[in-house]
Amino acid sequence: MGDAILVEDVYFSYEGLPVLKGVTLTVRTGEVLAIMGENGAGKTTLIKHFVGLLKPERGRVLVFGVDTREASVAQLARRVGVIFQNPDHQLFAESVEGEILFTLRNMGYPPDEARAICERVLKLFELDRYRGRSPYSLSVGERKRLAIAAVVSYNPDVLVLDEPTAGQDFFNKSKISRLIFGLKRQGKGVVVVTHDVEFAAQVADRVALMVDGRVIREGPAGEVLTDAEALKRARLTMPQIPAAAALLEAEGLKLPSKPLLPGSFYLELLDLLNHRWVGP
């Protein structure tokens, strides 16, 4: 695990309106970072700095040691792939297949290799049956998957997903989760911008909460997503499992830790109840 993106005391304004106010954050390879907060907190503005679409007014952003002010968007995009919330901003080819092939050709892949990668990616994202269709004939969820597939195809070192679960059903959320876990196993860095606390609890190693252009809390997911006060400031609800554990604690039944997921919750609760029944 190493530092992929360093955000150091970054300030940025739109037409004189401050949006980022001294943000410091690290994105690491081999780790999933969730950036969370209400609309207008500065999340999307922040991730645009990761590929140089925006440049800091103060502070700096380093991508694998390169200052984003000294590199082009095209150069940075080879290392960091960003999929924004609205897929229509990234899709323009005449067909689903053409979208992925264009991306691969643009990144310098030879035709035969690009074709082979395209086939694998279409099947991975279950888009192969739509290969000849216009991207704009797909549903919003399918277009989102296509935008993700196009970026995944060229194998960047860091993948940034802006609200990846928006418009996705349970089945496709699960596929996105598996994709994220697979990227992490490959040693890649993954950034997820999301309001979905349950999804963050499932996939994130680390969470950064943003409020009004600042990171107010950052740390392991198990600590941040159980911090009721910080979540309240970020206008987020606590995930269901730690919320249930908090209710039990209020009734005098305190678990050894603060579990995020159902399996851990069940095992800790069972162990605690066994101790109560059997005794020390």
Ligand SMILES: Nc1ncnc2c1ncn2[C@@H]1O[C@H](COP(=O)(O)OP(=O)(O)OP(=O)(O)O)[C@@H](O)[C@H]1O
Given for the second form:
Amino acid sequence: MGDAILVEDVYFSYEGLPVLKGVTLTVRTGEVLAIMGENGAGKTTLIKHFVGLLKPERGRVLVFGVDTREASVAQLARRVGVIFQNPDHQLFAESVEGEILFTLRNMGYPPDEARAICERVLKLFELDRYRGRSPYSLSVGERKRLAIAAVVSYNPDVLVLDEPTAGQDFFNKSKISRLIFGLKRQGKGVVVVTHDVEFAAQVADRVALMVDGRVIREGPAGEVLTDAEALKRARLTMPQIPAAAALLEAEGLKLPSKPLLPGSFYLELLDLLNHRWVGP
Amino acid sequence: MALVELKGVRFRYAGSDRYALDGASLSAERGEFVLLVGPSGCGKSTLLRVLNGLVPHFYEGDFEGEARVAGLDVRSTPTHVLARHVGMVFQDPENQLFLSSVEREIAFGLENLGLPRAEVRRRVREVLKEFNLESIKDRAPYELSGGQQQKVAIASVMALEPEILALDEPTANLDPLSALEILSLVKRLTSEKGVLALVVEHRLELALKFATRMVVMLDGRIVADGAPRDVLLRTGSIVGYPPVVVTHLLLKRRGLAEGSIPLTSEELARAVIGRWATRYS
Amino acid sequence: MSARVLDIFRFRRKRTPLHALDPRAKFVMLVALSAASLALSDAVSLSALLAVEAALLAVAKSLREWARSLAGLSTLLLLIFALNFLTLPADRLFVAAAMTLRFLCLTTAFSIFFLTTTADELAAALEVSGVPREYSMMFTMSLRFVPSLARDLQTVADALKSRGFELEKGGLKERVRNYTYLLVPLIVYELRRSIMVAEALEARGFGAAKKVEPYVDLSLRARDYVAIAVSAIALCAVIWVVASGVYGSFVNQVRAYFPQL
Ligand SMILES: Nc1ncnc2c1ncn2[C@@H]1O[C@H](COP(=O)(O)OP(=O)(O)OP(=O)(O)O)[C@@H](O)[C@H]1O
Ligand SMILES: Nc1ncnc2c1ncn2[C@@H]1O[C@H](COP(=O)(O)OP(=O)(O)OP(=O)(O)O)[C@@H](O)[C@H]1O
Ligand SMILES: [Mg+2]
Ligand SMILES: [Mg+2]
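Please move on to the form predicted together with the named molecule, as the form predicted on its own is already shown.
Okay, now the whole complex, with that chain kicking things off.
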């Protein structure tokens, strides 16, 4: 696991409206970082700094050692792929296939290599049967997947997804989480900006909570997503499993670990209910 | 007759080759909080559009079957008449708030009905008070937070005093606390004013606890309809089980849980504590 | 030039006498100020006009917004100045300065109006003056969605750039082609948006009643009459000064005073 993006005490404002007020954060390869927090906290603004779309007014952002002020967006985008929230803002080609080839061409891939990659990616994302169709004729979920596919195709080291699950149904949500696990296994760094605490509990290794332009809490998912007070400040709810565990603890049934997901919670409960372990 | 009465409604958008609604039947009464779920493209938005006549008046296409809302036949009643009975709130606040202040936003629908200014003023004052918006009445909607914007959107349709509130993914872009505030507000309208609410929402873990009824759609049809716990148990493979339900089902397989499924962490915790107490104390 | 330049026309809510004025009174004021900007053609009187406008902006407590947007407009102002200066045969400095000032006065006149008048006040004024509600609403909508459009444009450009596409690359022809990549998603999205907006309008009963009484009670009060009268008199005075030839001799005197320009 290496440091991919270093955000060092970054300040940014839109026409005099301060939005980032001293953000420090590290994105590492091989792990999933969830950035969460209230509406308007500055999450989208922050991730735009990761590829130099916005430049810090104070502080600096280093992408694999390169200061974003000293490189073009096109150069930075090779290493950091950003997928914005609304797929309708980011589909440019006439066909599904063309969308991926367009990106590969921008990234300087030779045509035959691009074709081969395109085939593989279309299969991976279950989009191959739509290859000739216009991107705009796909469903919301499919458009979202296509936007992700286009970025994954050129193999950046870090992927940044803004609200990947907003408005997505159960099937698509599971597909997206599987995809994120796949990317992590390949050693990529993944950043997800999300309001969905259950999704974060499922995919994130680390969580950063933002409030009013600052990161108020950052750490392993198991710690941050169980910190009731910090979650409340960031206008988040606690995921269901840690919330249930906290209620048990309040009744004197403290579990030895802090489970986030049903699987591990269930194992703890087995121990508890079969009395192999007795509370304090 | 029920407040909403759909019988075998089929609808195909002009130019489309498949039916977005393919024999949907639903009847709902005052005071219900109906959670409408199903995979993307199954026809949820289309169903809501039938309620205020956007389908088939605004969106044209082939319409079959019977649709009655507040006793009015949707096919022969224009949307602006149905708008007095059905308040519709959409996902994106930006595209449903048009005016330069919250107060004017709330007045807009009433103005449209051609009510005299004094009457509009009176209703606006009432609504501002009821929704606790007095302190922000002069602010521009676009300066507000996402949650406040959705609240204004709800208030501005509730000004027309509809008996039905239809919300299409009202919380998709909101942080969880704002989302809960919006859903609680809707819940309050159903229980205190007897409004019938139909809410589309993908995040079951947020919405289930408010629902009195859950309706699941698939390919333009309603495939399950009833009490949230029963429906969820039957359709989990389509809509997904929230984490507390997964835990419950795992425990149940080992004989460590019984009874109906929990919808919240409180319910799950209570069941576990109960179990633990009966076993070991 | 960015969307920020448009800020000079964006309403800010403030409590000032100018904000409280009836939109129709402000409209007459706008007409008077624009007419004066167009009628006057020497740097001295245009500077005086600009001073009057600055005073009005000060009353509206909007000098700062105006000044900030001017920074964004400075390129355009320089361009106007340079083009005039380089292409004119004679009196180059004098005329170029006057043209630049004229543009500034005109922009400021509109800025005073839009900084202090909301889109729906304006729509109400149109309705009261007999414009059908559909049209006045169309007007409100087009103003209302300017910032949204600007934001969408930004997002699409950001997405395009982060796909490694360089908008500013190549010669003029290539750049124009590059921008079509930007336009496709933008147009598709704005179409979608317009449908969503239309749906929301329908759902609020838009078009239900033929006759609608606007919520904003537009009735002219004493101060509105005063503003209208002052603007009208100023307008007449400008017209008279120009038409009677008094202004022409004034300009000649000014010219004579600065022979070296
Ligand atoms: N292009 C822009 N111009 C001016 N202000 C902006 C712009 N983009 C965002 N803002 C403002 O900056 C603040 C932070 O916005 P940002 O989009 O980064 O928040 P966010 O954390 O992503 O919120 P959300 O959860 O609602 O997506 C908000 O107050 C927003 O209104
Ligand atoms: N304006 C339209 N013209 C043609 N077809 C449409 C239109 N709107 C929706 N459809 C089609 O009708 C079907 C149902 O769409 P609908 O929007 O009702 O689904 P939904 O359940 O709301 O999905 P989502 O969860 O993605 O919002 C889909 O196949 C969709 O492609
Ligand atoms: Mg955001
Ligand atoms: Mg929908």
